[in-house]
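Here we start with a single chain on its own, the form predicted on its own, put down as structure tokens.
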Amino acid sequence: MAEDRLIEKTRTAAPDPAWDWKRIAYLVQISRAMDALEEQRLVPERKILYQFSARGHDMAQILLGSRLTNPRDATCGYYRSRPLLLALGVEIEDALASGMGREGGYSDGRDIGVVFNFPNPGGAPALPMSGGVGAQFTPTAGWAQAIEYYRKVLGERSYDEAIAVVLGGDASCATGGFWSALTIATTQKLPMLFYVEDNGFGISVPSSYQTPGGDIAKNLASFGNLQIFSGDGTDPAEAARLVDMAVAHVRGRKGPALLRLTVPRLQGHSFQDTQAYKNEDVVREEWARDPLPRLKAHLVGSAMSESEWDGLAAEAEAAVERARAAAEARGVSSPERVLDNVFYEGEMQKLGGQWTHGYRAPRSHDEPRPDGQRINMVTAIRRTLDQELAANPRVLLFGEDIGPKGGVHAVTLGLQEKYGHDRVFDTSLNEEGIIGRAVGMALAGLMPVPEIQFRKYAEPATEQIHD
């Protein structure tokens, strides 16, 4: 029934003593330290001009973040992510020197600081993110399904624990990515962590809009194959304990899940919003769920102690300061190097593609061979598409209507009679799942080669192209 596969919130006392709750702390404390100076200082001296506080939703993501353990995990998150990226390795100095458009780290300042990529050699990385809502879900979808790729087609055990972790806020429930993603994971049954943080507003508009009641987790409480975790994100304990439920459903390969955490946003959507839409009583009830001192006083007097943690504060305020001096004695980035690399120029990439995998493609020609006799384009196509398929263990081609019926033009005809459903299969109706899920599964280090029926058809799917 649908009421056993919801999974809410339950009190415990002492902090559980499998996490390692001063570097919990730590973070929290280095994530307010940051968006303090951002606000007070970086921002209204124009050294950074998009900011977006993550008080309220930040000691969560930091949870969340601590348990993606396995190098082949990956998270892909939005705007509001730093928190869990931090908990992966991000450098502060990094994190503040991109928003200021300074060179070096991992964008060379061609990020605005919350929405960037972490290759993260050794560990696992954060997906290139964009600046579109909803725009994650289906690269993380393609990253989960590369997980069972490799698992069960290339047979490599690395991947048995692995899990794709993707962030959104409750109104990306609402875009065409997440339902699209929710579908892929949930057919396929894929290792998928969706992680859903609720502060109750798409920037002004109230999460009702989003989904009936305002509930996402409730409103997917029967949906197949997916099982739901929710509850109170500002409890220390009650989040700690969720995510390890949800993290530990996807890395038994149970399937995939979600997991809700309500959480207050205790700043504006971005530095220049007012929240002039919250009246008093919304913005104090808000602080009073601030999950900062929460997690003080579920931590003091059993994990540490009041001088402890006063210390932990201190260090990280230092610490951030020491950062901001290091970022802003960096160079500006020069617009002259804003294309460099969109494009191979010498240097491979640090991730993605088959090359970090160690694939290496047979030797080739550029001499044509005009002798044999003449074929059609549909028939060079499938002929192309047999030879790469038989070439290279690593590429899978899928779409609309590819699989037993051999596509709508008859391209990929015998394709997965030959080769198999797990290299040749169909997909749901959904061109932005399509090419989203191919993103991915090129990041992951394989050959996808996603079909539209139609050029008409690819227009669902121009963001993803475009990102």
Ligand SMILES: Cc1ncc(C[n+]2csc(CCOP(=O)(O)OP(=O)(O)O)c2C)c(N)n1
The other form holds:
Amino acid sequence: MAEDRLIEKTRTAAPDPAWDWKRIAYLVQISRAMDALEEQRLVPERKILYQFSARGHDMAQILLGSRLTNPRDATCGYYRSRPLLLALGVEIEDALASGMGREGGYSDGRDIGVVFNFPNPGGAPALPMSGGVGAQFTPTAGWAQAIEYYRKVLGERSYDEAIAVVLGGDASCATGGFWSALTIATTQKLPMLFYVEDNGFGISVPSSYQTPGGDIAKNLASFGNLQIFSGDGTDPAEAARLVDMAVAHVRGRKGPALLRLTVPRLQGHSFQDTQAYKNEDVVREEWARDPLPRLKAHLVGSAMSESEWDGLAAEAEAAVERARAAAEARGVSSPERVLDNVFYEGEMQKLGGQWTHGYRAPRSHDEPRPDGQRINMVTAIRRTLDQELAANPRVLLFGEDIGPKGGVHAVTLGLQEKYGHDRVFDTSLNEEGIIGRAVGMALAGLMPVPEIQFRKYAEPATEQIHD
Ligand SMILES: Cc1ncc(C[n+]2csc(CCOP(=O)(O)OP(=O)(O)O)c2C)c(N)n1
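Write the structure block of the form predicted together with the named molecule for the protein whose form predicted on its own appears above.
So here's everything in the complex, that chain up top.
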């Protein structure tokens, strides 16, 4: 029965000692203090242009981020994902400075503060995010497939329990990227967790416009190879248990999972949004579901005293104020440097590509050798691919019909037979998925070679090509 696959309502009484509740409470308070600082000071002072409050989404995200402990894990989120990133170790000062266009930190002031790219050496990285809703899904699927490639083809045991986690709101579940990644993850049984923060709205549009009845977990209950977890993201015990169950399912190589947690969006979509489309009852009901007082009620008296709770809140506020002062003391990013490192300028990247994994290409030269038999272009490409597959175990080749058929142009003829299904494989018919997956694999240190059959068919992949 479909309902059997919905694991809901898993309440427990006392705080689970397997969680570091003090750290969780502290980080939730940090996130709240950052939101308040931006809303009350930095936006009115015009020091920040784009502000997306995470109030209401924060606690559940911090629980999730606290479980991304394997350095081979990766996550990709969206503009409301800062609490998760705080849990991964993003510095408060860097996060504030980034939104203010200050130099230094992970973006050197070149993003809008909430759209992150956090290499996180030694820990789980946050893959580069995009402002485009839905763009986060297919690169994360690529990372998940790369994890399996490392394990199965390259025999790297350190990937055995690694997972890829993507975050999206309820409206993101209507995007092509979501469905593309869902197809990839479920057909390939990848270690990927889809984390859906369902606040009932995509800016002003109710979630019933994004999926029938507004509940993506219910609608996907009978989707093959997908375990569904669903519950209340404002109830600390329930959210913690569901996060643990979902993460354990994916880490345990039982296949992909989707975890939907309902949360209130306690502010407008962004600072500019007045929420005129929500009536008073909706707003009141949302505030009644604020996870912060629920977290306090869950912890005070068992995991900590009231004065400890107040102490953490005061400490968080002071830490955010110190970080603000330090961030504002940084110089403003220079417009002259805005194009730095768009192309290679002599300094190698910190995350992604084969270089960071120690791979060094064999010596080569670019002198033409006109001797030898003339061959046509298709044969030349096939020979090149053959040569690269033989020379470098990180090279993998994929696209529509490139397996047993050998491609619609016969470019890959015989390559699957020679190198096996893990390295040369057919994909689902989804160009965003082909290119987005390649992006995630390249970030994970592989050398993906995606094939698109004809130029025209690259159009659905435009966003992933541009990103
Ligand atoms: C491809 C694309 N279309 C439209 C937008 C404009 N936009 C930004 S956020 C948003 C709503 C997204 O809602 P949801 O995914 O539920 O996340 P939430 O903001 O509620 O956390 C829209 C329409 C966008 N950023 N990208």
